[in-house]
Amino acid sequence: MEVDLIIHNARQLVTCSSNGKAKKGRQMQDIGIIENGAVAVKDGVIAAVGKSDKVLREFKAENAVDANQQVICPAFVECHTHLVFAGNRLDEFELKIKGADYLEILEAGGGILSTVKKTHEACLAELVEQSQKRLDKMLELGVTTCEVKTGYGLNLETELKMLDAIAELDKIHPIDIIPTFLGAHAVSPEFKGREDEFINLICEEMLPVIADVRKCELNFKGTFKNKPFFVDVFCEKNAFNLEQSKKVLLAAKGLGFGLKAHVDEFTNLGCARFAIENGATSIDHLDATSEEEIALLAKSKTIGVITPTVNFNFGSCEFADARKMIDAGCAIALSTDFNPGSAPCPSLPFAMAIACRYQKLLPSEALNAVTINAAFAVGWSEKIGSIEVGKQADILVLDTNDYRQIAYEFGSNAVEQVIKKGKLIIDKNE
């Protein structure tokens, strides 16, 4: 049979098949190697997975690739970022050296409200000018899906720009964006002590109108018609409480949108139970979750994302404990929460390297975290995440011969070449 792409010869060919399911517990071990391994692809699809002799006497491709015993696995999927805002928070970055706290920062007027300000000046363009140089690095490290939030906005009009923004940089970039309408990031200056009118806002007006533009194919290109379409919402002291953080998630689940929330990163407010319990996609950051908690996590379909890289960035030694979580049976992602103030880092392997020395989790554990498990955390499974014919071709080959390299050797990247829909973008070697 005649393909479009043949790579073989690898020593190592991950696949992170699933049969269909999140791996939990011990199955996040299982990344499915195949020694010797080849895949093929046709019209950006993978048509075929197996040994290199099997593969290359079944299938015919006057591209074929030899991987010179290198690793093949799947591209990474980043499943948790903030991507798409104005300027930075340099001047943050050393208050925090000298001391201060998120919440402080935040109660001070800085924080996320100092990039709400500058992404309201910014217009469309210089929004999808700036995201867009963040997502080619993020592409240079492995990723090709991303899941972008809005809540720089926190009004109706810039979170429209933004989404907007998220749209342009999907149809312009090759990276898969997967967006999420985050409104209840933070309350709006506006409404400072006049919070649940402002949540009233978003589940009334704000809502409705993102449900709206959803849907139809004039606006916003068509882009979000067929991915998925989360609501997120921050509930956390100084953010938004738990019987506020319900009532959005309650609006969202009644127009259809999938649901996540950012949920115990601070403290437990309770938002982890009820998200798991109306069937959120993901419950994300988790370092104050209960054991309570985590066994109703285990029983459920809900992914947990944690996101080392924000502990990190604080220069703490205190993580989520996923090491718990997994052992409990847990079906666990890995992200690197990019934003510009609690997380600036676009390195998946990085958080990989940071997730593996401090939170326990193995090597295996780690790749099934952004890839697979990544991919059930923005609705997408069905489509990448793994190599397993079906899917979409979206590979990477590393230069290494052993796929443990890219969390043992932090700081690097692996990433030699990368593989979309089956063509290749990245290239080291050219």
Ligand code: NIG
Contents of the next structure:
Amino acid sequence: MEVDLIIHNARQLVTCSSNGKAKKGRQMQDIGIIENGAVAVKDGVIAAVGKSDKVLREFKAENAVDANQQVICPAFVECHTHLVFAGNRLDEFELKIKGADYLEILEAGGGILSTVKKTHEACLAELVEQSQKRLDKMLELGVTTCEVKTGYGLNLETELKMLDAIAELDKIHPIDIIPTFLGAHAVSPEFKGREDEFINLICEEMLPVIADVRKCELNFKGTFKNKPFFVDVFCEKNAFNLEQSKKVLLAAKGLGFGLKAHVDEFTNLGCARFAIENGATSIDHLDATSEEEIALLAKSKTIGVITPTVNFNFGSCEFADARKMIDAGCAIALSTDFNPGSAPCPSLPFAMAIACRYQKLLPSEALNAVTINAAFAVGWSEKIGSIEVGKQADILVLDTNDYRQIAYEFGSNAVEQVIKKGKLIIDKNE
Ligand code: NIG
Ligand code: FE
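Having seen the form predicted on its own, I'd like the form predicted together with the ligand now, please.
Zooming out: every chain and molecule, the one shown earlier first.
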């Protein structure tokens, strides 16, 4: 049979195949290695996966990539970012080195709010240009799908400008983008002391408009058609309390959005339980999550997303207890949380390196956490996250013959070739 592309001669073809389910507990160690493996691709979709000699016998292709006895694995899925923003937080970086506290900086009108100011001032073209460079870095590091949140607008106009930037980036960049509306990221300074009014504004005025954006009834170039679209909330001291977070999540659920929630990053306000009980696709951070909530997560379909780059960035020695979560039977995904304040880090392999050392994930668990489980965390598991017949051909060839190298070596980049929808878009051998 004629196909478009065959990638063959992999010492390890790591499939991360999952039979349609997120990997929970012990399953997170199972990465489905085929030795001497190959993949055949037709029309951007995986047509066959198997031993090299068999695939080469059964399929013919004009284009071939020889993996040269190295590793082939699914391209990475980055499931939690605040990638679209203007400016930087270099001053805050120094303040934190000198001992300032992240939530106190926010309370004093800095932190997230300083990025909000810069993002208000930036025009659409500037936002797109700066964010595109960040996506370029991520692509080189193996990411081919990226969730991107709004949340530096805090008013409808700038939130829509951020969505416009997201739509434009999705159109011009090879990375597929999954959008999330995070209107409730911080309290807009105009609403200080009137937080409930701000929440009402989000629920009654902003969300219905965002629902129209999702249905492509507003002009966003049709980008959001046939894609998951989430609403997220930052449930935290100095951000939104449980009651306010509940209101946002319930309103979003009523409008048919997928749900995500930033929970327990610093303080446990009880939002994990509520999000899980309301069918959230993911709950993210989980640093202060209780044993009871972990047990609930294990029984649910919700993915727990850990973001150890944040703890690293704060110079902290404490991390979310992902080992306990996996041992309890949870499905865990791993993200950089790329943002200018708490994690200016575009590298998922670096997040894997931290997760293995400080959260005691095995390299196999870390790899499933950035591929198939991350695909579930963005609600797109039928399309991406594993090398299985029928899925989009988003595939990496690595500069190593053992997948464990990805998390073992840090500060370098083992990604040698990136194949997106069956096209070789990065080739370091050239
Ligand atoms: O996930 N926690 C809230 N939001 C981001 C930080 C965003 C920022 O500091 O600009 C986070 O850590
Ligand atoms: Fe975040």
